[in-house]
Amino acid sequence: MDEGRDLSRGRPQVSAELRARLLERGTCDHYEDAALYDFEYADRFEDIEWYVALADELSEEAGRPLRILELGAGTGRVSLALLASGHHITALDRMASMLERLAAKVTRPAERARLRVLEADMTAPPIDDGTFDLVLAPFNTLMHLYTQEELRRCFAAAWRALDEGGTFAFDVLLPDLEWLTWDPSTRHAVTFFKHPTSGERLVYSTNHSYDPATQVCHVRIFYDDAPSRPRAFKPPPVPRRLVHLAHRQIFPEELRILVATAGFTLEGHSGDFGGAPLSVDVQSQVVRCRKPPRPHRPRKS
């Protein structure tokens, strides 16, 4: 059933239950099949490259490695890079079917010895405060929570989880307004591919609705089975399995806002892993920021 087509320009007939089974399934639905999710993302390599160089410059100032909690860590992409580095990871994640490839990846005992694998909800992570040198929120994890309060939790905890000093980094997509109101009913992204553990041959394809009352929208992503022939090619009525990707979108003084409100520090808010400055030429935000140091107080005579 193809739900969430209702959503597109707000429609008032969608109602409470649907938002909310649209969520669910949207935090949920994409992550699922981890080894799928290897495959799909196999070649983004810009963004581990940049955190882990950010963790190394500050590891360099500090003189050691440092401690760091990943929020949405999944199979692993960015923290097994940053465990390689030599930095101790807390690697967090709802999925308990991603956290449970990413352990399997590290197989080094000493990189073993410096994970810790966290199955919890962001917004309220079991840690004690100030542990961390360094909280992550990579490839859009804070797209997944879906209200302004959600969101507010999430950098408090970020906040708690800090010691003194230490550095709060994320990437979100800048909203792509022409995107967004594209027609929910055409098909985009029409890939074929051989799945990595099944062998089977499919199509990839997709559309979306975005729901403007709640800033979220709703990708629609659609594995059928591949014809002989790659042209003759038309969408089934009903797909082979169809997943749904809930996306919150932060637009960038929003989330300046949110930066402030929970006492960071804004150091770096670029458009891409290059710096370069936000426009519509490009995808993400990449933020870096910083939680104050406490003030030193000078002594009494």
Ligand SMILES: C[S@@+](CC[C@H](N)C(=O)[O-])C[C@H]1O[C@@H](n2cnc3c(N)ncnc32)[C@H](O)[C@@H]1O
Second form
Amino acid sequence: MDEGRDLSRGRPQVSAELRARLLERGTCDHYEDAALYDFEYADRFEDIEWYVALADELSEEAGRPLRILELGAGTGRVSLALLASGHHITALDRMASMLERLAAKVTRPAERARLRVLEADMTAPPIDDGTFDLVLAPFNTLMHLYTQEELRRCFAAAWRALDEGGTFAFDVLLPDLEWLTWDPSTRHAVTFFKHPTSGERLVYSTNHSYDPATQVCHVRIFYDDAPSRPRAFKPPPVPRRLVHLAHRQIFPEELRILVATAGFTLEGHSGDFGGAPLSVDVQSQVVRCRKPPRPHRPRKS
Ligand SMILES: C[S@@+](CC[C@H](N)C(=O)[O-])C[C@H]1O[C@@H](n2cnc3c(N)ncnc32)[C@H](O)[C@@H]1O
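Can I have the other form now, the form predicted in complex with this ligand, not the form predicted on its own?
Once more the chain from above appears, this time first in line as the rest of the complex follows.
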């Protein structure tokens, strides 16, 4: 079942029901196997270093550890590094599978005391207003908000969560029109691996379709049994496991409108974690923006 393959071709048979099902699966499937998630992104460090450096810089300005809310904290790749740096973390995610793995990694009582794990939706987080110095949404998390309304609600929630002068930082992919329109039937990134918990020998491969009507890219990740000889691998007609990953593309001007409409001041918008400008040579949009500080009112004498 290779659902959604025709989305990029604008075929009329792609019903609203199918689109809705793909979005539902596209925000959950990839996060059900949390151990596999950690295994697949074990090499990703640059973003962690950038978020920790940002928090430490703001903490130095404030003269104390920060109160940080991570939206879509997942298995804690970023949250746990911030915790180790001495900050107070609220790790919010809507997938229990991811949060359970995050919580299991925190064994030191001193760190547990600075961590709150919150299973909730980032468009309506159940938190008190003005209680955070820094709100983060690392690693394409905002790309799981598929409509304007969801994005607007999430930006408004980040604004409310922050204290005056607080920072909202996140990264999302820079839409790559050439990549988005690749042939949706060809498999890419074919990789042989051993599952981190079951030990099974599997083959990973992907393809994707871009739906221009909704700006959502539907990535299909196929997991198949590995043949004894890698060269003999041919994708079977029915995959052993098919994971849908749906990513809403956010174009730079749209992103700037979201930031400004929510009331933030844009302080940085670069193409990678080293500060490269946005261009066809970069893959990300790394953003930091600030809720303006409370205006200083001179006391009447
Ligand atoms: C790509 S992962 C990023 C996880 C983590 N920030 C990291 O850097 O590894 C995106 C996370 O966002 C979560 N997520 C997606 N939609 C969400 C929503 N509406 N509310 C809360 N979490 C959501 C997913 O469950 C997943 O854990």
